[in-house]
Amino acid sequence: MQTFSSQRSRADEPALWLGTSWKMTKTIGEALAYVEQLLTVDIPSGMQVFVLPAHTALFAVANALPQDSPVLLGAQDAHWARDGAATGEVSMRMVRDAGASIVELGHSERRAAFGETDERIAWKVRAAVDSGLLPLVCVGESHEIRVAGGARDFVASQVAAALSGLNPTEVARAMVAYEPVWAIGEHGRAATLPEVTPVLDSIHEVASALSSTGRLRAVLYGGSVDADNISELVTADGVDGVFVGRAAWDAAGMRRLIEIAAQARRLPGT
């Protein structure tokens, strides 16, 4: 079983991020299936690899990673306290103790379908960080806000409320994922890239205000994110990364998407 400290020392800087959420996908032996498969994949120097299994599955992944792996395994939520009268929650605590080391806050289904608001995002970056985790928050503007021309302003509100709780030298050890709602999903749209770019550009500006070193540990894109895409957005200005959907549920499929980034960012051996 890796321990925090092991996966953090590959993670320090790498030139790529590459990660998926399972969402509510595979059971214990399915998820350890795919694990087995992706140890298999030859991931490049610079490359970051993680997974967020469900937390039924956490701790058996986290056995099943060797203390040498290339692959960083997170937790899709966590609650901000750290125990207490919580029925159905885990604490930050817990996800680490089961394995984990980056934590997943703010996806737009549980801001809609949970009632997250950005004051509880905000106290549960404040609870990661405390802990030891790497949270990456995800943050992104509904079809009617784009359409309206206020999505730079929306994202850029909904950053600088999740980072409200850190200091100006703990606000790098944080990532944000830009996933605009319209565009994940299995009906979601692919945007493009001038779509993005500036929304992107906000982020980054709200980070260098809030941050001693003038940004996040990094910032990923999602939104139906797959091979005809990856490329592209690897490439683009402002991208450390993306973070796949569908496209990575199989082992298969998240090799090829491996093998394209890599390919198109010019990793050393590929």
Contents of the next structure:
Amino acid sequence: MQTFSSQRSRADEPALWLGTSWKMTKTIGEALAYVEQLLTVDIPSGMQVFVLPAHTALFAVANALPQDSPVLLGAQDAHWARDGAATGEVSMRMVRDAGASIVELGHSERRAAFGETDERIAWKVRAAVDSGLLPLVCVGESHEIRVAGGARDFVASQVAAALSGLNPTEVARAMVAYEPVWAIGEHGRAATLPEVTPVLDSIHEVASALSSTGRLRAVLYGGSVDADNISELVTADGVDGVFVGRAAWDAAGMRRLIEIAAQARRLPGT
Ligand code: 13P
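Starting from the form predicted alone above, please write out the structure of the form predicted together with ligand 13P.
Everything in the complex follows now, all chains and molecules, and the chain you saw is the first one.
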């Protein structure tokens, strides 16, 4: 099975992360067709690509990825309990068993529609680490909070809450994606750098207080990332990568983003 640590032979720590959640868009067949195309893309060393299929396609995609694949696989969510009477849920060890090495937690769509609280997300982050999964915690303020000038404090408190069950060494291995709620999806607009940078600074400040290294593994930006804005985002201070929805839902779109981001960051081989 693919593991995060076995993948790290490409580079000690990737210079740039580029991941996509397919959200609820792909059957198993569609996921496999995407991966087949993605595996033909020349992914530069120094870039860590990841894909997050729906749970139903995880196992099939895991089997389609070679052991030394430059593409990491993750789940879009999982329950905090090891197992038990939680109808309709899957646990961390189940998604790990199906081939995930990353688990996304706390996406704003789940916070808004599926009762995700900071407390539950903290339980999930703890459970993810206990299962050997790399947690990718999504945080972000609503439009109302942004307009009221509270984005920095709100996001800092979300990050601190999510990581509250980890020790400093574990915090250093966690990832956070800053995804302003108003920037996500078909009604969203990508945040500008002046909007993003102060909030990223606040995330890095939380990390410096909680992490054994003073840093998180990576801090990503997400929300309406596309071929037009990815260069600016991946070269911004404090951005270790991007987390993409719609613009990467087809493999040709993902290929384009990989190529543009690699050139913008001047990664070796581009
Ligand atoms: P979009 O790129 O479609 O705005 O979605 C971003 C996102 O929610 C990634 O988790």
